[in-house]
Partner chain sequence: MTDVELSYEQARAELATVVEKLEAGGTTLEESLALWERGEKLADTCQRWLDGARARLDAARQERGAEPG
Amino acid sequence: MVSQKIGAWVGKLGWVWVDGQLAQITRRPGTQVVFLTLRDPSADLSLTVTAHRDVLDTGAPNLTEGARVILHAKPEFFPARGTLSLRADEIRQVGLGELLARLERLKKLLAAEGLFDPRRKRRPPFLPRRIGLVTGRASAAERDVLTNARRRWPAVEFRVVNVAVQGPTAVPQILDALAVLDQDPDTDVIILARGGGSVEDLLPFSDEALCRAVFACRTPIITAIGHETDTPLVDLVADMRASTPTDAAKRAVPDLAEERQRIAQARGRIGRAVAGLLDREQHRLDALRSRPVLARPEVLLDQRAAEVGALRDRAARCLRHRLEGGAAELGHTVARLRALSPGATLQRGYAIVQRPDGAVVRRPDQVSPGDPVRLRLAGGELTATVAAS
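Would you pass me the chain only, in the form predicted alone?
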C-alpha cells in the first residue's frame, strides 16, 4: 500500500532535469536500451538511468565514465522491487565552459557566506603531534608529502587515509576521511593533497559539500591540490594553501637543520650578550675599585678620625677657656663679696651689738641700763650688760 502511494506520487512529478556524474555505462548487445548509473558527487546516492541508444548517440556520443551530465528524464518507481530509476529522453554532457561558470557562481555564493574570510583561518601548530594526510593510494602526492616532511623532521608522525581523488566516489570518501581525522584528538593538522590534473579531474575539490565540510573542521587544514596555477574552491576555504604537495610538507613541519641553526645562532647571540654584559660590569667594578674610597678605605677613616680629634681638641679648648673665665669671674665676685662683707669690718676691730631677740642696736636709746646684750666680734661672741646709756 505504501509503495503504491510512493509510486503514484513519483508518477506525478513528470519530466525533470537531473544533474550528476556518470559512474557506469552499460550497452547490452542486441538491445537498443542503454543503462547508465548516475551518481551525486556530494552524497552516497546513485540512480539507474535507462535511455535509448539513439538518445545517447545524439546527445553525448563520446560520453565516458566520470563525465558530468544533465538528463531530461522521468522518474519511475517500481513498487514490486522498491527501486527508483530515471527514463531519459535527452542527455547532455556538461562542457568545460558551463562547468567553469557554475564554479564561479558557487565561488561567489561561498564568498558571500564568509567561507573565504581570512580572519577565520587558523595557523597550523609549529610542531604537530600527528599529521593527517588525505590523498590517493600510492600516489606521487603521498610520496612527496611523506618524504619531504620526514626529511625536514624525521620524528614526524602521519595518519594516512587513502581515498579516491577523482571520479564519482571521490567526494564521499574525502568527506568520510576528513570526519575521521577531525575527530582524532592527536591529529593537529590535516593535509589534503592531490597531484596535477585537468579541470575535470579536479572538480571534486570544488564540490560545495566538500568546501562546507572543510570550513566546519575544527582541525587546521592545508590543501595541496594540483599545481601552482590550479585553484579549486577548497583551496580558498582551507586554513592554508600550498602550491604543491612538497610545499604542504614544508608548511606542516619545521626544518630540523634550520631550527638547529637558529638555536645555534640564538645561543651565540646570548653568549655574546652575556660576555658583553660581564665585560661592562667588570669595567664598572674596576672603575669603582680604583676610587680612593674603595682602593684605600682607611684614608677616609683617617680623615674622619683627624676631624673628630680636631673637634675634640677644639671642644676641650673652648671648655677650658670657659672654665678659666668662669673661675676668674668667680674670684672677682668673691673678692667683692668679701670686701663688702660685715666680717671684713669686724676684722678691723668693730663689733655688732645685738639684743637678746637678735635685733641690732644702732643707737644708745635702744637699750636701757642693766639690759643684757650680745657682742659679735670677728673671732666670736661676748655677753655683756649695759651699765649706763
Given for the second form:
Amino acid sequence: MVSQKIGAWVGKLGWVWVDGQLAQITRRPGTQVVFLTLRDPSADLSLTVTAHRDVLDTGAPNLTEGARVILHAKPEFFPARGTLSLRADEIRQVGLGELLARLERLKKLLAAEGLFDPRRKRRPPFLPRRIGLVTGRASAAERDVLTNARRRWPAVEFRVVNVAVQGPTAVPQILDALAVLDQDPDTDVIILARGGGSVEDLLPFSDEALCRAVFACRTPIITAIGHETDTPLVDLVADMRASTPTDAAKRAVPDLAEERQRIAQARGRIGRAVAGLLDREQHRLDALRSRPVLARPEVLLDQRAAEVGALRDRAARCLRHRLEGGAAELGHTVARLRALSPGATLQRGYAIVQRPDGAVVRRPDQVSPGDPVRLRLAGGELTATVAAS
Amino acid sequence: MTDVELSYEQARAELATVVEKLEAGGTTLEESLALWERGEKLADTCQRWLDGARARLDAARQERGAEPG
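Please show me the structure of the same protein in the form predicted together with the partner chain, now that we have looked at it in the form predicted alone.
Below: every chain and molecule of the assembly, starting with the one above.
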C-alpha cells in the first residue's frame, strides 16, 4: 500500500536535467538496461540511474568512469526493493571545453564575491607549531612536503590527512580533511598538496564547494596543486599559492640554518653599528677636548698675561720717558740756574756786597762810611764796615 | 638642570658653544674662567656617557659570547 502511494507520488514527478559525475557503469550481459551510479561532485550524494543501452551509446559513446555527464531523467520508484532511481532517456558527456567554460564562469562568480580578494588573505605563521597536510596517500607530493620541511626545520610537526586527489570522491574527502584540520587549535597552517595531473585530474581543485570551504577556513592555507603552470581556482582562494609541494614546504617553514645565520648577522651588525657610533662620538668629544681653549686654558691666561705685560711695559716705557724728560729738563734748569746764579762769578773772585737790609750795593752812594756791610764770597761771607766812599 | 640630567647630546652641544665663546674671545677674565670650568665639567659628563655606553655594549656582548667592541 505505502509503496504504491510512493510509487504513484514519484510517478507524478516530471523530467529533470541532472548534472553529475559517473562513479560506476555496470552493463549486465543480456539486458538492454545499463545501471549507472551518479555522484554529486562536491557532496557525498549518489543516485543510481537506469538507461537503455542505446541511450548510452548514442548520447555519450565510450563513456568512462569519472566522466562528467548531464542526463535528462525521470525519478522512478521500484516497489519491489523500495529503491528510487532515475530513468534516463538522454545522456550527454560534458566535454572538456564545456567544463573549462563552466570553470571560467565559476571563477568570475567567486571573484565577484571577493573570494580571491588579496586583503582577505592571511599570512601563514613564520614558525608553525603543527602543519596540517592534505594530500594523496604515499604520494610524491606528500614525500616532497615532508622531507623538505623537515630538512629545513627538523623540529617541525605534521598532521597528515590522506585523501583521494582525483575523481568523484576527492572533493568530499578534502572537505572533511580541511574541516578536521581547521578545528585543530594546534594546527596553524594547512598545506593542500597534489602532484601533476591532467586537467580532469585537477578539476576537483576548482570545485566551488572546495573553494568556499578553503575561503571559510580560519587556518591559513597554502596550496601546491599540479605543475607550476597549473592554477586551479583553489589556488586563487588560498592564502598562499606555492608552485610545487617542495615550494610549499619552503614557504611553510623557515630554514633553521638560514635563520640562525641571519640572526648571527643581525647581531653582528647591531653590535658594529653601536660600536661605530661610540667611536665616532668619542672622536668628536676628543676633538672638542683637544681645542686649545679647553686643553690648555693657560692659553687664555697667557694671552691676558701677555696683554698685561705689554701694558706694563708700555706704562714703564712712558714713565721712563717722562723721567728722562724730567731729568733732562731738571738738568737744563739747574744749568740755567747755575748760569744765572752768582756762584760762578764768585768763583772767579768776585764778591757780592749787601747792605744789612739785603740790598745789593752796586754804587758807593748806596752806603755811607761806617755802615756795616756783608761780603759774600765764593767760599763764604765776611762782614765789613765802609771806610770811605 | 644639573649636569647629571644632561643628556649626552645636550652636554656636547653646550660644550661646543662654550668652546666657540672661548675661542671668540671678548669675554672677561672672570667669564673665561667660568666658561672654561663649565667646559671641563661638560666634557666629563660626555665622557661618562660614552664610557657607560661602551661598558654596557661590552657587557651585553660578553654575556652572549660575541666579540667585544
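The term rigid core refers to the most C-alpha atoms you can superpose between the two forms while keeping them within 1.5 Å. Keep in mind that what you see is a predicted model, and the values were worked out from it rather than measured. Positions refer to the first chain, counted from 1.
Core-aligned CA deviation for Ala138 between the two forms: less than 2 Å. The rigid-core alignment places the CA of Val33 less than 2 Å apart between the two forms. Once both forms are fitted on their core, the CA shift for Phe215 between the two forms remains under 2 Å.
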